[in-house]
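Take a look at this single chain in C-alpha cells; it is the form predicted on its own.
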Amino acid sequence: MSGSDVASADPLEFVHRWIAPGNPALPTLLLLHGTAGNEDDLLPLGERLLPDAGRLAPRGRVLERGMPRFFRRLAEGVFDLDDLRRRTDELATFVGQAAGRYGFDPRRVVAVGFSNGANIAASVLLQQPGVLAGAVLFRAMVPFEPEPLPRLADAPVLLSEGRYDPIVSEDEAGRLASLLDRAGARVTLRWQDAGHGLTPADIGDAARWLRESSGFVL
C-alpha cells in the first residue's frame, strides 16, 4: 500500500499516507501537520528534510469547525489535557501497528511535527517515551507536564521556534526545551526570525541537524 492513503473504521486507526524509503537504513520520519492540515500537507517537506527516508503521515482525527486536529483544544494554547492523552496514545499505538504493516524499524521513528503536529509529538515522548527515537518540533508549546518525568534516553530533539511568533511566545518555548531537557532529551533549540509560519531557515537547519548532529544519519 506504498504511496496510498489508508481509511479503517478501527477506532486506532488514522487515515493515512505511506510513502516506502529509497533507503531502508534512514529512520522512519512520523509527519504531522497542523490544525487544518491533512496527511499530504508534510509529505514535501520530509522529501526535503531526509530524502529517501520512509515517510509515515497520518491525518487528525479531531475535528475543529471542519479543520483537522490531532486533539482538542478549549481555546487558543488551552488543550483538553484528557483527550490529548488519550489521543496521544491512539497515536502511540497507530505507530507500532504501522511498523507491523509496512516493516519499518518501531525504534527508529522520529517524528516532524509543525504547531498541532508538534504539540502531540512533545506529548508522545512525554507520555509513551520510547516510541520516538526523536523529534524535530517546529513551533512547538509544553503539551502537558508529566510527573515523575519521563526517560527519555538522550533522544535527539531539535525545536525550530519563531521569535516573533504571536502564539509561541519565547518563554514557553524554553519551557518545552528545559522540560526535554530535564526528561534527559538532547535538546537544540534554535531561534528563527519568523512567526508562526515555517520559513527556508527552519527548513534548512532541520536538514542539517538531521544529517549532522542527530545521530541518526550516518
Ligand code: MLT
Given for the second form:
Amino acid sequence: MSGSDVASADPLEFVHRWIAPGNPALPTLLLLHGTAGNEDDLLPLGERLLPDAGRLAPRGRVLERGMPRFFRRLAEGVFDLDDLRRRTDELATFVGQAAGRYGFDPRRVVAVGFSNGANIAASVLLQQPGVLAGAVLFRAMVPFEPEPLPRLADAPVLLSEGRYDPIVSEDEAGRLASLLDRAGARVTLRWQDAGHGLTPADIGDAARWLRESSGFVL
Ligand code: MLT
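Same protein, different condition: the form predicted on its own was shown, now please give the form predicted together with the ligand.
Whole complex next, starting from this chain.
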C-alpha cells in the first residue's frame, strides 16, 4: 500500500471543517477520521461527546487508492514511519495555525480519533507533547515506539478498544496503554464488547469520561 497527497497549494493546509463553540469554556475537539473518511465524518460524534465544544475536523492528506488517511502504511498495521513522522508534524502545525485563525486556546485541544485518526493522535501525543491536552482514542494502535519517552504531564487519555477487534489485538492495545502510561499520561483503558467499529457503548463511555473524569469540564 502507498499513497499520494490530497492536492493543496499550502503543504500545511488541510481541507477541514471548523464549528465554533457554543460554550468557549469547553476544550476544542480535534476530530480525526478513520481510513476512507473525511472532515464531515466525526462532526456528529463530537457534538454527542461534548455538546457546544468547538470542533476542528481536518481531512487526512494521504490518499490510499482514493481513500483519505492521515499517514501512509505499507500493509495493514505496518506504518511508513518516515511519512508518519512528517504527517504528525504537519498536523501539529495545522492545529497551531487553526488556533490563531479561529481564536481557540491552543493549550486546550483534545483529540478524538477513530482508527487511523486515533493512531495519528497517539503519534502527536508521543512526538509533539504539549500540542494536545488529552485524547479520546477509539481502536488505537502503537504508532511508533519513541526513544526517549516524551513527558505527557498527566494528560488525560481514554483508550476505547474492542475485545473482538480483528485489527487491534488486546496485546497491541495494552502496549499502547502502557507506553502512554510510562510517558506520564493519565490513561483509562476501556474494553468494549465490539469489533473495530464504534458502538453506542464507546460513545456513552467517552461522553461520561469527558464530562466526569477527564478534568476538562469544570
Ligand atoms: C485502518 O484501517 O485505518 C487501520 O486499521 C489503522 C491504520 O492504518 O492507521
